[in-house]
Amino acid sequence: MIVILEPNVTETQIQNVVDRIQAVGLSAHLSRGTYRTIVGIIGDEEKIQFEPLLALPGVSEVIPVLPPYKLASREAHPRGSIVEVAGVKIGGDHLALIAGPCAVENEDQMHRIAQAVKQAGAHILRGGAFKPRTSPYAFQGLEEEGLKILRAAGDAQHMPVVTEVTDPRCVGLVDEYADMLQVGARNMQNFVLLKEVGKVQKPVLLKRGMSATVTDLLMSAEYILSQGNSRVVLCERGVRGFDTKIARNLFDVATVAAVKQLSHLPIIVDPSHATGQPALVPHCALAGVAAGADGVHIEVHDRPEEAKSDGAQALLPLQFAALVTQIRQLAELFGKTLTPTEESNRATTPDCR
């Protein structure tokens, strides 16, 4: 919502409008033009009524302009944003490949897979150190030890790393090791966690919740943006479907095109979680790129039968390499490049606590 003031508005009247907005807990952004002064309202517009504002002295018009996700909207930022992860750009003409195992299991496993995905053309290494699982008896991750292993594997291949943070209390710890913090589908509406990752300056990979609408996803991004962190990458990873015999989830590829119209934030696709079927992953990855995705997130494991988490949906390294070749060819048709603009500047493992 914006408030357009009269040409002859006084400073007292301007301050009165600002005070009325701030009195209900909203923020007022003042923009002084040559002929008119405009006051932008940021926050939950339901807290303030349209008519009382229009009745204030000096007010000419009150216009609802932006959707509730103001900072994430395309109207607020007409040009698409580019998020850089330690030298790797996501967005614009840059298409990023994120690959690695679901979970960090041990040093040997992580280094083997990191080398394989790097040789295949991946830009960012993924691996879970904290694993939110449906069953309390399932493998929950190696936690800080897993972070150390992931960091070392990434450094060995000169690759930035992304890993999931599941608890607001662990944001600082994950921030020490990761180049990008992931908020998973189960935590997309964990608003305390979103605020905490919004306070750090690392890029954030925000996955769509299993039952979330596109508006829900963008509102969750708004939580992060509102805390001062503008480096948010969205991820379409499928929503709850009803034909689970065919695919683990429903891959909503239309979301990619829709988000491109509604938001300036980059969006990538995760066909591994969307389908849960290795045979379907390449097709859905290519569909995502064709729909305008700024990157692809793929689970890769060289020994999926031994994986402690989601081995059944992982591609083998050779399968991933073949997919990268196809993605590269498709990306060229859309004028995108898979090549990072510069090498990662992370070359050493951080001091461990």
Second form
Amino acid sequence: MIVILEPNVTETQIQNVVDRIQAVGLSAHLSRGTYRTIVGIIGDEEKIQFEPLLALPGVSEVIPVLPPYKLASREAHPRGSIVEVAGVKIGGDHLALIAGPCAVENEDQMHRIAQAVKQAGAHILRGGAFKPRTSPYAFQGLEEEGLKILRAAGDAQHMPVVTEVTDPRCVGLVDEYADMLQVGARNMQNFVLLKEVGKVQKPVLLKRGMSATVTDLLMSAEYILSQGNSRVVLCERGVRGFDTKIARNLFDVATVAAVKQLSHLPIIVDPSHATGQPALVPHCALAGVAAGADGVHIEVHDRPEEAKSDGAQALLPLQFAALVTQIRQLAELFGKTLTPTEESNRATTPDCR
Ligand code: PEP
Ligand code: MN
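Switch from the form predicted alone to the form predicted together with phosphoenolpyruvate (PEP) and print that structure.
The complete assembly is shown below, putting the previous chain first.
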């Protein structure tokens, strides 16, 4: 940490800063310039708090040298992490495809779509059983019934399943059925929830909050990691923009490349929530892969006009299948492997439209 002192700092104030640093067992290195004096703190940064130092008379700025997200940082783990979701690898050279409807609506819907996305080459099946909706009158999800349907559809297609958990009290329940727990954008800073999912053994898909900075996202990941769960996958799903006529959110593709530098955690992209427009989804999916994403998360529905949530942004199974072919080609260019599924080798056209 580096402490920059005010231009008119007194000798007593300088000594006070040095005393505070030494009192916690760290050393202070004074550097007196013509205009400013700075104090370098040598030793374990964790021993001293940033804010109390800033409150000392004569202190102008305190600059930490290490990022505040120690466990999530690239420095902590120079090689990128690979997170495994019931046998499906995300990270390193492995590009994973997560697909399915926004919400689990009924058994038939879930089975049809699971089969279609599996045939198209998806690795992990998604579907929300607990839906965080802006309106309390909108479809809230089938809850445990939805979890059972999702699990059965995943099992029928030999696919791991990911689903959102919105309430810390439901983490145990969701953990019983899902292979991966999703923390949605609206809950990215629900710290009680983050601590709860940090205590389970399953991997967590952590979506970026709609007005969260990259540091906020990595600090939320740190909450999960600090509880002992090291299997965190980040997800860029767009942030609030100003032109919602064009896209639901602003797809922040630079964040993908930035996170790869700052953190060892895998990061995937969700162009469905980022754009809200099926016509924009393939372009943004490919841009995400080109920026270094470790996976793509797409909402797919075979009857979007009947969907209970997010139907307007869903790709049809055939559109999804076409996108998977493009993702596969692009992935190869970047030295990544999109593990083929048995079904995608066999079939070229999904059963339903
Ligand atoms: C979802 O995945 O269906 C969802 C609600 O996503 P987000 O939290 O990114 O809005
Ligand atoms: Mn959705």
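Here the rigid core means the biggest group of C-alpha atoms that line up within 1.5 Å when the two forms are laid on top of each other. All values derive from a computational prediction rather than experimental measurement. Numbering follows the first chain given and starts at 1.
Superposed on the core, the two forms barely differ at Arg303: its CA moves less than 2 Å between the two forms. Relative to the superposed rigid core, the position of the CA of Ile14 differs between the two forms by 2 Å or more.
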